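Single chain ahead, by itself, as structure tokens, in the form predicted on its own.
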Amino acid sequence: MDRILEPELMDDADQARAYAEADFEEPNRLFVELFRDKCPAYPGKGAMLDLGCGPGDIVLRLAHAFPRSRVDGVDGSAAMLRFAESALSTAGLDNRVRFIQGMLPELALPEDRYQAIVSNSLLHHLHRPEVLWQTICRFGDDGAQVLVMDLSRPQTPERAMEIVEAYAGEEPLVLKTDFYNSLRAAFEPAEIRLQLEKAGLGSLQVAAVSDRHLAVWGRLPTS
């Protein structure tokens, strides 16, 4: 099926609350496991950047997993970041975690370069997906580790609805609707490979990592 765009920002308060309170334990845990598996060259210290961090769960998971790292999370939605800051206030990680509001590609960040850049479920929101790869190149250190995970667009609307019912059948209607729209807005692996080639990142790997997720990983070129 063809890609159908959805809004770039999840800035409605009810929408952000539904997302923050939903059970993303499995995909968020998978994300951290993938980082350990696919980015073994990360030294376990330095600065990490999460683009499109939402309510901040993956940022906090990474900070716990890599206690010698600093982790910055960026999101364009003030509503999402309110939940992220609330979670941070009880996590005991204030000295190593920062949340920043900003939109790609016009970002002002506390670090000039990051040794690892990650992103989960941002790419399908972008109307111009190239801005994600441009931002990664702009803020990634030489040889920085990269992991981007996102939904993979199903072949048919019917398959998209099957996935929604399988994984979000008991969630609020607003979340189920967002999930369906996100599946319709997601990319296929071949489309992402073309994006990477155009961005000069053809060395990064692309593969399915679940029945509804794909991942992009590897290291940025060194100068």
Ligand SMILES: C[S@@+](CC[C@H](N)C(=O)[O-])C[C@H]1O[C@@H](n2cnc3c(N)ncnc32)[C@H](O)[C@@H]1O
Given for the second form:
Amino acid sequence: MDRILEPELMDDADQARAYAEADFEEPNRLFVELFRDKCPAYPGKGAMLDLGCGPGDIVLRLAHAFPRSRVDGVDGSAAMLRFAESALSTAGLDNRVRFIQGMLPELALPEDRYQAIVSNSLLHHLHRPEVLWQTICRFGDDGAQVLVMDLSRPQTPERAMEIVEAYAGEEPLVLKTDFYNSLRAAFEPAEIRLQLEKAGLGSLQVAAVSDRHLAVWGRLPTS
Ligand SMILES: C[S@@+](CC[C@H](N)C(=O)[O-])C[C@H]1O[C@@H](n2cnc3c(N)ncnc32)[C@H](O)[C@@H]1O
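I've shown you the form predicted on its own. Could you give me the structure of the form predicted together with the named molecule?
After this comes the whole thing, all chains and molecules, with the earlier chain placed first.
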């Protein structure tokens, strides 16, 4: 099926609340496991950046997993960042974690360069997906570790609906609708390989990591 765009930002208050309160335990745990597995060159300390961090759960998980890291999360949605700040206020990590409001690609960040750049479920929101890869190149240190995970577009609308029912059958309608629209807006692995080639990131790897997720990982080139 063809890609159908959805709005980039999740800045509606009800939408942000439904997302922040949903159960993403399984994919978010998978994300941190993938980072440990696929990004061994990250030295455990140094600055990490999460692009499109939403309510910040993955930022906080990474900060817990790497106790000597510093982690910045950036998102364009003030509604999402309110949930991120609220989670941070009880996490005891405010000396190592910052949330910043900003829109890709026009970002102003507190660090010039990051030793690891990650992103989960942002790519399918972007109307111009190349801005993700450009941003990674702009803010990634030489040899920085990269991990991007996202939904993979199913072959048919019927398969997208099956996935929604299997993984979000009991969730509120607003979340199920978002999930369905996200599956239809997502990319196929071959499309992402093309994006990476165009961005000069052809050395990054792309593979399916679950029945509905794909991941892109590797190291940025060294100059
Ligand atoms: C599906 S959510 C994923 C949130 C988080 N990464 C997670 O895994 O829970 C996508 C997030 O990307 C943000 N976003 C979309 N386009 C953006 C852009 N151009 N710049 C900054 N944030 C953006 C949305 O506001 C939303 O919070």
